[in-house]
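Taking the form predicted alone, here's one chain by itself in C-alpha cells.
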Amino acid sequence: MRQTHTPPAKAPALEVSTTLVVRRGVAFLERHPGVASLLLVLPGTIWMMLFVGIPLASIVLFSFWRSGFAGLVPDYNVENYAALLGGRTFWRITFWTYEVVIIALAGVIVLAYPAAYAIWRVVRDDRWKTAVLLLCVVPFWTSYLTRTITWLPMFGREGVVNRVLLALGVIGEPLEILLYTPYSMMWGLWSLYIVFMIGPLYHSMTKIDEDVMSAAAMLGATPLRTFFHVVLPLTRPGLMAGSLFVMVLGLGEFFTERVIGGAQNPMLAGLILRQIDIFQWASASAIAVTLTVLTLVTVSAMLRLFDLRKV
C-alpha cells in the first residue's frame, strides 16, 4: 500500500517561539522597572482619561461657553464666573453647603464611634463581627436612589412611622418634622453616611495592640477614660478616612436635600441641578468647575493634617 507522508507538526515550535519571546519579555521588564511600573499604572490611567478626563475638561471649557437658545454658544468669555463669584447668592449656598457637611460629618462620627467600639469590643465571635459588619453593608447593595426614596413611606405625614405612633396614642397629630426639612435632610445623611465611617474605624481599631488595652485596665483607666485616652487617638487615622469620604461624598449631594430635604434650602450641587432644569448649560458648567475646586481644596487641607498613608 502506498504510505502518506504527514508533515511534523509546528505545534512544539510554536511554543516554544513563544516561551523564548515571552522570557525575554520578563527579563526586559526585570532589567527595566520603570517601564514595568508604567504597564501597570497604563491601562488605569488611559481609563481615567478617557472617563473622568474628558468629561471633566469639557466641562471646563463649557464654562466659557455662553447659554443660548438652542444650547451652547461657543463664546468666549469670563462671565459665568463673574456673576457666579459676584453674587451673594453664590457664597450663601457655599456657607450653607459646608455648615450641611461638617453637621453632618459630625453625627456620623458620634454615631459611628459607638457602634464600630461595639463591634471590635462587645462582640466576641468573629463570626458575628462579620455578620454585623455585613448587616452595615447590605443597604448598601440597593441602588442609592432607592434606599432616599424608601424615607418618603416611611417618614411622610402619611408614613409608617407617623401611623405607628398615632396607633400607640403617643402623638395626636402627624409630625411634620420627619419629612421635608433640614432635620429631616439631616437625618438622612447621617443614615447614609455613617457606614463610610464605621468600616475605617472598625479596621483601625483592629489594629491596636490587646496589651495596651490590657495596660490601661490594670492602671485603674476607665472604660470611658481608656476610650479618649487610648482608643480615641490609635484611631485617628480611620477617622480620617471615613471623614475624607463624607466630606467629599457631603460636597457632592444633591439628591437627599431635594427628595427628603423638600428642595427648599438648595446645597452647591443642587443648584447645579437647578441651573440644568433651566437650560443654563454654562452656568451649571460654571457652578460645577468651582465645586470641583471646593472639594480638591477641601481634601487637600485635610490631607495636610495627616497622612492617608498611615491609614
Given for the second form:
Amino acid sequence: MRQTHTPPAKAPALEVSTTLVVRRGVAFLERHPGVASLLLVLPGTIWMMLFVGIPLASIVLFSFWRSGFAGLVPDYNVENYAALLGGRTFWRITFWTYEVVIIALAGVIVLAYPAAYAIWRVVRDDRWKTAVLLLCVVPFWTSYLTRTITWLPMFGREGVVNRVLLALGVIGEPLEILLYTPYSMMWGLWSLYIVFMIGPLYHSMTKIDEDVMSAAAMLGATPLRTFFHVVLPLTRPGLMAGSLFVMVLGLGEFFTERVIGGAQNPMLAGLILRQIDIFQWASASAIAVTLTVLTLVTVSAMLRLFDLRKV
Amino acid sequence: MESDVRLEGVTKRFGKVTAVDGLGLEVSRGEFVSVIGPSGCGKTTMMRLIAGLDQPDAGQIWIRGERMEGVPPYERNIGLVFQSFALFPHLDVMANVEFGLRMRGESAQHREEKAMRALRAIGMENLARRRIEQLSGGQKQRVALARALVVEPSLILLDEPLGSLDAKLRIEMQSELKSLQRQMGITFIHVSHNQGEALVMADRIAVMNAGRFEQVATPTEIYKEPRTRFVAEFVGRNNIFEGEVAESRNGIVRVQTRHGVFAIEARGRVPAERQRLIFVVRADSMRPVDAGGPRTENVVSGVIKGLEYAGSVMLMVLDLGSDQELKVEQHESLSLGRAAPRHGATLTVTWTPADAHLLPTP
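Here we have the form predicted alone; I need the corresponding form predicted in complex with the partner chain.
And the full complex, kicking off with our chain again.
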C-alpha cells in the first residue's frame, strides 16, 4: 500500500535505485535501437541454438565420425558419405522416397481441392462451415501415433472393414490390400496429410472476392470453368503452402511406412532408424544430413517455382 | 415492340424481410434505365435477380422475350459491371477483357481482335498488358466496362458503377458511359443511390423505396413532377407542404397550410374542397423578395439557420417555425445588388403558382 502522506524524499532507497536503473536502461535503449532489437531476438536465438542449432551441428559432426563397438569414434573421414552415395541402395530408397511423397502430394491435392471448395461454396451457413472445418482438424488433437495405430483394428485382416464387408457378403475372404502394403501406406499418408492442404486452400479461397466469382459467371463461365480459370490460379498461394507442408512432412515420414505400410519399403527417414537399430550412428547421421540437404533443396526449388513471400 | 427486359411481380424475401416486393418494369431495346433509391431499398437485390445470381421467390423475369426462370447466370448473356469492378486479379487487362470471349469458345484471333477493339473504344489499347493492380480506379472502371461489353450482351447491368471514383472522374465517366451506350445501342440498367448520376445518364428513372417502385418516369418528370412524397424527398431539393384545399377555381388550387394559404396551378386536377393534400416546391424556384416590397401570394418569411455556399449557388435553410424548414437555392446572379445573406437574418421568398406541384396521392 502506498502511503500518501510520505514525502517523496523519504521513499525507500531500493525503489529509487531500481526506478533509476530502469529509467537509465530505457534511455540507453532508446539511444541505441540496435541493441534493443538484439535483446529482443536473444531469447529466441538461444532457444533455437539449444534445440535446433546444436543438435543439427552435432549430427553433421557425427556424420564424419566412425561407428565403433562402444559408440561413435571421433575419427574424421568421409567414408559414411562415400558408402552411402556410392551404393545403389541409397539411390533406390531416395527415388522411392520421392515417388511416395509426390504421389502422396498429388493425391492430397486431388482430394483436398473438392473438400475445401465444398466447405467454401457448398456449405452456406457459417456455423456449419466452422463445424466441418473443425471435423477436419479434430483428429489432429490426438497424437500422430494414435491416429496411425487406429488403422490396425480398422483395416487389419480381422479389422472392422474386412468383417463388415465379409458379413455383407461383398467379399469372400478378407482383403489383404488394406494393411501392410504400399497402397495402404499411401491411403494412410493421404488421410494424415489432407488437413495440411485443406486449411491453406480454404484460406486462400475465402480471400477470393465474391464479386469476382459472380463476374466469372456473368461472363459465361460455368462453375467448373470458373474453378479452373479463376479459383485454381487464385488459390496458388494456398496450394503452395499446403504442398510445402506435405513435402516436408512426407520426406521425414517413417512411422506410417512402419505401421501401416508393413515396414517393407523404408523411406530415407526409415533408413536412418534402421541404421540406428544396428548401432550405425555415424552412417545414420550421414543419411540424416543428406535428407536435410535434400529437403532444403526441394523446398527452395518449390519456392523458386512460386514465391510465397510475394503474396 | 417486344420489350428487352420485363419484370412481372418479382418478389424476393430474405428470411422475414421482403427485399423486393412485386416489381414490375418494362425496358425497351437500347434504353438506359436508372434505378435509384436509398441503400437497402432493394435495388441491388433487383439487379442480382435480373443477373440470375439470386432467384426470385415469386414473379417472372423475361429478357428478349425469354423467360429466365431456371436459367443460370452463365447462360443469360448479361454484362454486369460491379461497383468493386471485380476484375480478375491474376489476369492482365487484355486477358480480363478476353475472358468472356474465351468462355464462349472464340478463337484466339477473334478474341484478340475484339478485345483490342474494345480496349481502343475505352482508350486503353496501350495498357493491354498491364497488371490489374497497376491500374488507377478510372482505368479499372473502363476495363470492367470493356470486359462486359466485348461479349455483346443483350443487357448491361451497372451496380453503382461510379461509386468508387472521385467526383471529377465520375462526371467524365457519366458522359462516356452514356455515349458508349448510345453507340452500341445496348440496353443498360443502372443501379445507384446517386440521383445526379441518374438524372444525367438515364432515359428513364425508377425510384425505389422499401422494395417497391415509387415512380418510373423520365428524369424531367421525376424531377419536376414527383408522384409521391418519397420521390419528392429523394430526388432534387424539394420543399414539402401539407394542407387542406381551401378553394379550387380557374385552374388554381388554394391550399391552407400552417404557414398560410398558397396558390398552386392545378394542371387539370380539381381536388375537392377540404381535401388534404401535399404539394412540393423546388428549392431553386424560390425567389427572394425585398422586405416591404409588393407582397402578393405565396410569400413566406423565415430566419436563416443554414448557409452553404456551393460555387454558383447559395443553399439556404430557413426556419419557418412549427418545425417546418424551407430550402432555398439561390443562383448567384440573382443576389447581385443585395446584401449577402447571413445567419439569423430574416429572408422573405416567393414562388409562382406554376412552380408548385400537387402530389397525385396524399
